Each structure stands twice: as C-alpha cells, then as structure tokens.
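Below sits a lone chain in structure tokens, taken as the form predicted alone.
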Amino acid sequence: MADSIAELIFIPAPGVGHIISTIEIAKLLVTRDHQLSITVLVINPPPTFGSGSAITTYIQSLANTTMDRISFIELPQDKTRQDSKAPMAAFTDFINSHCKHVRKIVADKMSQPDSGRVAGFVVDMFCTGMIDVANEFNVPTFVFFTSNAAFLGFKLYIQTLSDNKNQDVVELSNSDSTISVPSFVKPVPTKVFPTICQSQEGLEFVLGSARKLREAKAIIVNTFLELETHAIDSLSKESTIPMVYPVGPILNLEAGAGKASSDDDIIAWLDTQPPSSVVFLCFGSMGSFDEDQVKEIANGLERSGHRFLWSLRRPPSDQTSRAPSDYEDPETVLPEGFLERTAGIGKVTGWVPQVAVLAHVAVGGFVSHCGWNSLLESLWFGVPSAAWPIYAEQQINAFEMVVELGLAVEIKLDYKKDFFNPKADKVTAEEIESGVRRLMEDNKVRTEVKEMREKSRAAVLEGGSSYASVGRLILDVKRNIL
C-alpha cells in the first residue's frame, strides 16, 4: 500500500473567490505529496449570476484546463428555478441539487479497477450538504473554510447561543450591543453580526451551515498562525468543534494576470507615481455602489489631497445577475470636472489587477471591501487596509483587522449592503476623507502590517507553521488508504 493513490475530491462554491483558493489549496497539496491526486467538480454559478458573466466564463473554463495530478469536471446543472424562495434557501437547495450527479461520478470512480482510492471529500463552507453524500461512501469530509478563523468561531459560537442556550439570535443581532465570543479577544459589536443574522430565515441558513460544519472530519482555513493566534487557540480548546488546520495564507500570486488589455495601462501609469503614494480602492467581484456613493468617495479622495488608483464598477442593472460591470464612460457618475482636477495624481478605471497592483512599490494603501482573500493579499505585500465592508461576512474581517489586530483604519465596519439590505446607509465625504488620511498617514498600523508580511511569509516556507499543518493535514488524509 506504500504507492497506493490517495484521491481527494474537491467540491468549492462557485464563486471565483472560493474557486481560486480551492485551487490553489490543491496545487499545494499534489506538490506536497506525491501520492495525492484530486478531481475538482465545477458547480456553474447559478441563473442569478448571469450566464455571460466573468464568473461563468472563468468557471466554465477550468473544465478544459490540465494541471498536474489536478483534474476538473464540470458538473451538469439542473434547469429548474425556484425563485419564489429566500434567497438562501434557493441557494442551498441549488448547491444541493448537484448531490446526485456528485454522487454519480464518485460511484464510477469507484467502479474502476485502476483508480485511486477516494481518501476524502474536501467541499467549500457552501457546500457542506455534500458531507452527506461522502458519508454514503464512508469517506471523511474535510471543509475548506475560505474566511477566517475567528468568523469561524463567530459562527459556531452563533449556533451554541441558539441551540444550547435558547438566544433569541435574531432579537441579538438587531439590538445595539456587544457580546463575548471565545474566537475574539475583545467584545464583539452586534452592529458588525453578517446581515444574514437578522432575519429568521438567514439565520437558519447560518444555523444549519455551522451544525453541518461540525459533522465533518476536520476544518481546513485559509489563515495562519501567528495571524490569529487567540482565535485558532481558543476553536482548538472546544471538544465539539472538529480539527482546524490552518494552512494560510493561502494567495493565487498570479490572479487575474493579462486578464484585459489596460492592464499594461494601470501599470504603466504606477510606475510614474512615488513609492508608498497610492491609494487603492477595490472592492472585490460584487462590490459597487449607486451614484450618489460614487460622487461621495470622489469628493472624499479629492478632498484627501493623496494620489489614489480607483477602481469603479457598474451595479447590476436587473435581478437577472448580481455581478457589477465596468463602466463605459465613468464621467456620467462621477462630479463635474473631477477627472480633469484630478487627472495628475488619480486614475479612475474598471476591473484591475489586484495583486500586481498591490504588489507595485508605488501602492501606500488599500480600501478594502474586508473580503478574506484581498485582506491576505494585503498582508502578503505589507500594504494596510482602511475597512469598507459591505456583504457576507465582511464586517466581522473589518473588525478583527481594525479593532482586534490593530493591522487596519476603519472607514465605516457596520456599512452593509447585500440582498438583506439593499439600500445602505450613505458614507460621506468626510469619512472617506478621514479614514484616507489615517490610512496613509498612521505609521503605527504601517509598521504593524509590514511586520505581519514577514510572519505571513514564514508561515508558509519550510519551518513554518502553515507548512508544518499542511504536513499534518496529508497525513490525516492518508490515513484513510492505509
């Protein structure tokens, strides 16, 4: 059994934020031994997203790409709707449907004589109603938590609250008020809890998310160590909470690389400005704002008098998808002559490069909408962040970044906007004035960001603690074949 093939199936959220870390987590682990292999199954992104949009077409073709042990099969998908449910339980019973076609190509793979052994299902946070179907199989699940630790706590603790101690989550998370979690050091806020918390019916949603987590094998996140070392301390002190192997941070250096033509441009034009001089605003593949909150953020940089990089996207315009577009002429939202006052030390473009540009020397600085993967990759070039959360699980990030870690400034951590809040409160000029010169003027948080870039890169070299829990990781997997 020495040479004995150990098969991972692979199963992220389609989502390219959850897909590009999926894939690099199993680039990581083939490279790391040479006994593993795994096939990833593509879930296309559901009716909503748009079937012409970037999401898709990148999705879509990972299923002709060849890497080495890595295979990808797109999965079927199911042409039934169900719009007239809440949004997340649409989106659960859509994940869910692929069960059977899951299924399917597990058992052929079972069937065939000079296959690997099925060692584990590795699913996204998303798709933890596979754990089912690898039961079927008596195989073990290992859930790949694509955020952070301590939102990973937050959530299991969430779930404790209201199966174990009868809390009224819903009441909780609508009142001003804090609350203790084991996962963070200082009292948590209710004003940054998910918005999903404050309905019954996203609470549900997070309900039976973390009780399914806690039926898998063990939890693989996207963080490291010296990161958040009170946050994976305390997830390891609770018996009914599964193994949590940190093995962060975990970075697609290349992302995005020769995606569009003004790449060159964007580059181009950093290389003339000063080093440590730009402000970077990105806000990930969803984020957007409505016109009213452009022609604020504009008279707010303008106001900061600090050279800025910008990257301005279009809101969807129907419910048939919710991913923003770039803008053909930015100028009709923008205020009047703000280009032209601005034209020596800001650029206003679409999609960009994130990590070249955040890699560039000339970037000071990086308002962030708090995605785990921009904050990573903020960490890993030593840029700091000011915290804009919008969706998802944002504002928790922005508050263990500004206020737990000390390693961000904060714009505004409760801003929130998603399908549970549609129409967000509206972040004036004088805030993002305010959290842009913080931003590029605190040498305390400067300096406490470029130290976590050398702990971030050490984490995962030879030594190092992410490497040495990716080493456990593999030997818990194999164990399985053995």
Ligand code: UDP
Second form
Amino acid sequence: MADSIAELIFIPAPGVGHIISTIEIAKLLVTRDHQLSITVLVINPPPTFGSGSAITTYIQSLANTTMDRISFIELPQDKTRQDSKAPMAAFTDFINSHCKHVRKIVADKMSQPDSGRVAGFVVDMFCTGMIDVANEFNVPTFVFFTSNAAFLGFKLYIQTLSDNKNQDVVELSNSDSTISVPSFVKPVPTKVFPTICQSQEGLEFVLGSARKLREAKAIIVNTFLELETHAIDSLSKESTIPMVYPVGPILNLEAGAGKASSDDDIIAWLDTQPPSSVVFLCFGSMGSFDEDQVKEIANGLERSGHRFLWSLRRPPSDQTSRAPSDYEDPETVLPEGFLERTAGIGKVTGWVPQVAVLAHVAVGGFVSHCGWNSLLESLWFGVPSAAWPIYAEQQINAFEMVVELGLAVEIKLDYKKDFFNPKADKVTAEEIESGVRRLMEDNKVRTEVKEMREKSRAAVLEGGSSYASVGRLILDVKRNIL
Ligand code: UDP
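Next, report the structure of the form predicted together with the named molecule; the form predicted alone has already been given.
Time for the whole complex; same chain goes first.
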C-alpha cells in the first residue's frame, strides 16, 4: 500500500446481502483511483449462522484472495458476550463488541509511517456504531447503504415522525392505512412497513440506526438515478440528510457466494431448457417456508404448467440457529409424486449460483423475496420478478418495484415471516399459480424491465450517472487528506 495516499477502513456487516456488494464497491474504488487503498475489517457472523453457511464460505474465500490495494483483517469475536437481551439490542451489542478491535487496528495503522493516511471509514448501514470510533480518530464516516434510496428515505422519515412529530410509529405500523413518505410518489400502505417497526424494541433499533445515519459524512447507496429518480431527488432536497451517492448497481457478476459442485448441474440443466421458459424461485440467504407452504408452492407451480428451477431451503431447526440450510432429500417435504411428475420441466435444488442463473438465457421470470441485491441482479439481466417479500425491508422493496415503479408483478406484497412474525399467513397454490402466470405472460412488465436493464448497464459505464457519482465520492474522500 506504499503508493497510496489515502486509505479507507471498510467495515461490512456479516450478511451475504451486505458483504458481497461492500467488497465490490471496494474493488471499484481502488480501480477508479490508484491513490486509494482499502483495509476491510471483517466481522464474522455469530455462531448461530452455522459454519457451512454461505456467508462463512464467502468470508473464507476472501481470506484466500489477493486483491491489489485491498487487504482483509478478520476481527476476533468476543466469546464471553451474553446474548440474553432482546434480539435487536443483542445484534447492536454484537456489532459494537468489535469496536475495541477496530480501534486498536486503526491506532496501529496511524502510527505506521509508511501506510496511506486514513481518509475515512466506510461502514455498512448496520455498523453505524463504528462512527463513534471514526470520530475518535477525527476521520469521517461514509455509510454504505446496501438497500435502496426509497427505503433509506422511509427509514429517515419514520425517525422524523417519531422524534420530531411525536407520532406513535408502532401504532401506525400496526394500523391499516397509508402514509405519504417523501421518498415515494405513491402513498405507502402501512401493511408494507417492515415487521421490525411493529414493536417498540424493533422500532428503537430502526430509530437508533436512522439517527446514526444522519451523523455520517455521506451515504453511499447501491442504486442508480434512472431507477430511483424520485427517491434520490427527494433525499438530495432534504438539508438534514447527508449527501447521498447513488453508485449502483454494484454487483458481483463473477462467482457469487457459496460456490458448490452442484452449481454445474444447475447450469447444465438450464442449458437443456428453451429460452425464457423457466421460472426461477429463490428467497435469499434467509428465506425458507414450513412444509404446508412448500406444498402450496409445489402445487401452484405444477398448475401453472411453467418450467421451473426452485431453490428450496429448510427452515432453521431451532431458535439457536438463524440460517436455513439445504435439504438432504427435498422429497420429504414435497407433495407425493411431485418430482416424478415434473421431471424434465422442473428442478428442485438448494443454494443456487443466483447470478449465473439469472444470466442464463433459459430463465424467463424470477419469483423473489425482493432482497435488494436480488432485485438489482434481476434488473441487470432483464428478468422480470414476481414479488414475494419475506423479512427485513423486503415488503417496502416489493411495493416500490410493483406499485411505485411497475417493474414487477405481485404475489403477495404484505407477506411477512421473520423473527418478529414467525407464523406467516399461507400463500395459496391459486395465488402462486396466478402470480407465476402473470410473471411469465405479462409483456408490459417484461418490456419495462428490459429497458431498465439497459439503463442499469449504462449507469455504471463511463459517462453514466453512477460512474459520475463514484467520481464525486472519490473526490470527497480524498478532500479529507489533501
Ligand atoms: N444468493 C445466491 N444464492 C442463493 C440465494 C442468494 O447466490 O441461493 C445471493 C443473491 O444472488 C444475492 C444475495 O445472495 O446476491 C442475497 O442478497 P439479497 O439482498 O437479495 O437478500 P438477503 O439474502 O440479504 O435477504
């Protein structure tokens, strides 16, 4: 790192949907500016994620990677921590328990004469507690927001409602109404609010995180102007919100997380299918369903008559484990005879190489949990989505895609199944069948998505909106040390 004049300290959150895009923006920054170097401080996931999970595999792969001007340091994990508190407070404590290690590493760095000068921290939206550490060293913090601008606006607006307008957001979140949110053109139904806002404990987490976001020097968002024109515009008009840099789509188009030998089988199977004929179902790193729901999906798919590739994952076995895993034998949860009846036109699998699947010419539609990375990936490849949100902010993402932007069809916008709401309502086979039919047969959405595909690619090329935004971000970073 001897030639670099500015070093950034990156702190990603330990989730697949967070760390992959964070490493990609790190790569982009050092490619765009040869005077920049980056040290990534890696927080390992808590033990409850399981040792074979995609995130663990991805982190292990980083340890064996050499990247020019990017180095990785895995942070030690505090073994004596007690997770007896409410879940979100425990999560904040878990992240913040790494502050002391970050402090030590940065202090060591600053005492070395040959290292580049630390120009700032770039921390994940869930690691904003690190802003306090950056402040101790008198360096600015840039937050990397791995979701969309509309949701960023939502989060900040919720905090304004609670802190400045004295509104009871928990009550609002549990009501059945709509509210006007500046980052959306259309009124937002309260039924698509994240479940986390429905309890005081969860809301406190959102509010705390929104307050910290306002302390950042700037917020880097994985989105692009042509996709979220209104949301980005509304954020930039608000003087109390830090500068927003839309830099996306930031995607890992090469490997993807958790590469396995079964990946080749999946691609080989897709090779045998006609163009745009296959519905791909995948529900993110944490999505899974109980057996009843699995049977409804199977029946819905069978009735739709469409070809399918289904990433089917087993729910965590107990409260101590958070992440789903692959079934040894999915037949045990599928309707009797399903696999024989659909042989040749359908494939059921576990974790998939999602980017490679979406890139495949045989894939014609994507039933998605609406994780933001998944949506950006599907737009990049021009594959329309059917929205079936599950956890986190996915209901808001789904609302944005289906209602606000007309870039997806609906399966069920207010489906919720997560830590705060473990017992979800069932989505019936009829609803799934009709969603899949609309997905595969609605040409309006398909045409819009194809246009957005071109815009997403243009945004990151020289002359594109995100390319320019990254340039401005780099100037902003370097301004701190020049
Ligand atoms: N992913 C994958 N295979 C899977 C499930 C997910 O490669 O079977 C990848 C997906 O391509 C995306 C990321 O994991 O890049 C998931 O991020 P997203 O924001 O969509 O959802 P999250 O997992 O954070 O809910």
